[in-house]
Amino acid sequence: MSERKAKDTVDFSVEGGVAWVKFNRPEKRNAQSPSLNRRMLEVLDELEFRDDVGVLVLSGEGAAWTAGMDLKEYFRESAANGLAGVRKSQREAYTWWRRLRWYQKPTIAMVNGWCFGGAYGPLFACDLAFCADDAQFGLSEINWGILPGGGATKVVTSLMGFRDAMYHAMLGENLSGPQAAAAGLVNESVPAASLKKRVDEVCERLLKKNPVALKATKDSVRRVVEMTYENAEDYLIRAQEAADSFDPEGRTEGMKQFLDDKSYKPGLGAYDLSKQKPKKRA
């Protein structure tokens, strides 16, 4: 099979406020090559501030989400260019993972198949994650003589309990979708036939939320997890003040609809964004 063109290694479409982005190297189990990593950053740049995008979903074409890093192109061919080649390929991958962690819009990993090694970087970068029951999660690095790098070790220690993380990293044994959900790697595992429907439901709910509040919330969760309680308390006060200054009508309209109009209850849903003065989606 001829080599896929760089621009075709990532596919995307925008439908109903959702950007559906796909790893698109199914012939390589969507392994992340340097060309795919460069193209993914371009796609993220293109979509981040589009007014017709409110949520980004990352999935994979074919039977894999992504099988991690392309062993030939990412490791062997980069290493052939010495330390400079290795560092360049690392930057290309880590840069888009970092961008995704702090993305302007809510992000969802829709894990439809294999999720191995280097896949844990973008998995953790997405705010939410849903998988098919028959998906497979694995840190196989120990099986070919290296440690789980590229942030993968940090990911499992952040999302899983200590003993589970240690077992997962040291044994190199795969987890099924339900096992990954039980361990905390994803929010939910559902039958493969229901995965797209479940993610659609979550996207629909997210699109009804205030986008400025969503951005502030997702950033806050990532920041405060490593803070002391006192530091987190102070940070969250400042974060709310910053959000209010950027979107002063958001809280006012939400409170008005609850307290005055009595048109909704915060514990049962979001206020009606259509009644707020139009503002570009964050």
Second form
Amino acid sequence: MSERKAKDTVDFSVEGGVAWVKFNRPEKRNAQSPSLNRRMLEVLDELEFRDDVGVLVLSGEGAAWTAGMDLKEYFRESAANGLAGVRKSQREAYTWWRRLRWYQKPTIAMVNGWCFGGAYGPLFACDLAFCADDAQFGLSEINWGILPGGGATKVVTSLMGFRDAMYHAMLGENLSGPQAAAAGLVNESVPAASLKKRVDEVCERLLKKNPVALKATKDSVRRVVEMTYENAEDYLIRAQEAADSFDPEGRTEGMKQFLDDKSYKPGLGAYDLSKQKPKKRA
Ligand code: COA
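Can you swap the form predicted alone for the form predicted in complex with coenzyme A (COA)?
Entire complex below, previous chain first.
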């Protein structure tokens, strides 16, 4: 196949409040090349503050979610340009992963297939992750002679227990979808035929939640992991107060619909956002 244009390395569409973003180099198992990394940042930028986007789902075209970093274009060709080339390529990748970790909207990794090495950066960057039972997860770096860099070692020590992380990193053996779910790499593994449906359901539920509260919540989960209890307690007070200032109506409406209107129960579902004074998704 002729060389894919840089613009086409990422595909996206917006439907019903959900941005469906796809790694789109199926002929290279969606390996992350410098041009894909640059294009992904542009796409994330374009979608982040759109009012018609409430959730972003990241999946892959073809058999792979992403087979990690592109060994030819990301590693070998960058190295040919010396340290400057290596650092440039690293920054391009790490920048979009970081953008995704702190994205304004909730994010879901929909892992449809191969998920190796450098895939763990975006996997961890997504708030939630669902995979197909026949997806394969692996830190393959050890198999070609390097350590799992680009944050991948940090990802497995964050998501898995110590012994599991050590085994996963040292042995370079793959986990199936159900094994990845049991290890904590993803929330759930489902048969491939049900993956889109399950992710649709989760999107639908997220779209009904207060978007300011969602952003405050997802950031809080990531932040408090590295804090002492005292610092976390303080951070959460400040984060809620900041959210209140962005969305003064939200909690008032949530309490009113429960306490006065008796139209819903917070223990059983979300309040009706449509009754809240219209506000741009923030
Ligand atoms: N970097 C660069 N090219 C890659 C790639 C990667 N990470 N993963 C796949 N490709 C390319 C192959 O070189 C091949 O290119 P070609 O058609 O020009 O020869 C093409 O994608 C198809 O790959 P192939 O190995 O034939 O597909 P497969 O379905 O038999 O196997 C994998 C799929 C994912 C198991 C296998 O491609 C693989 O092991 N990839 C490397 C995974 C890895 O170590 N990633 C970590 C990087 S940090």
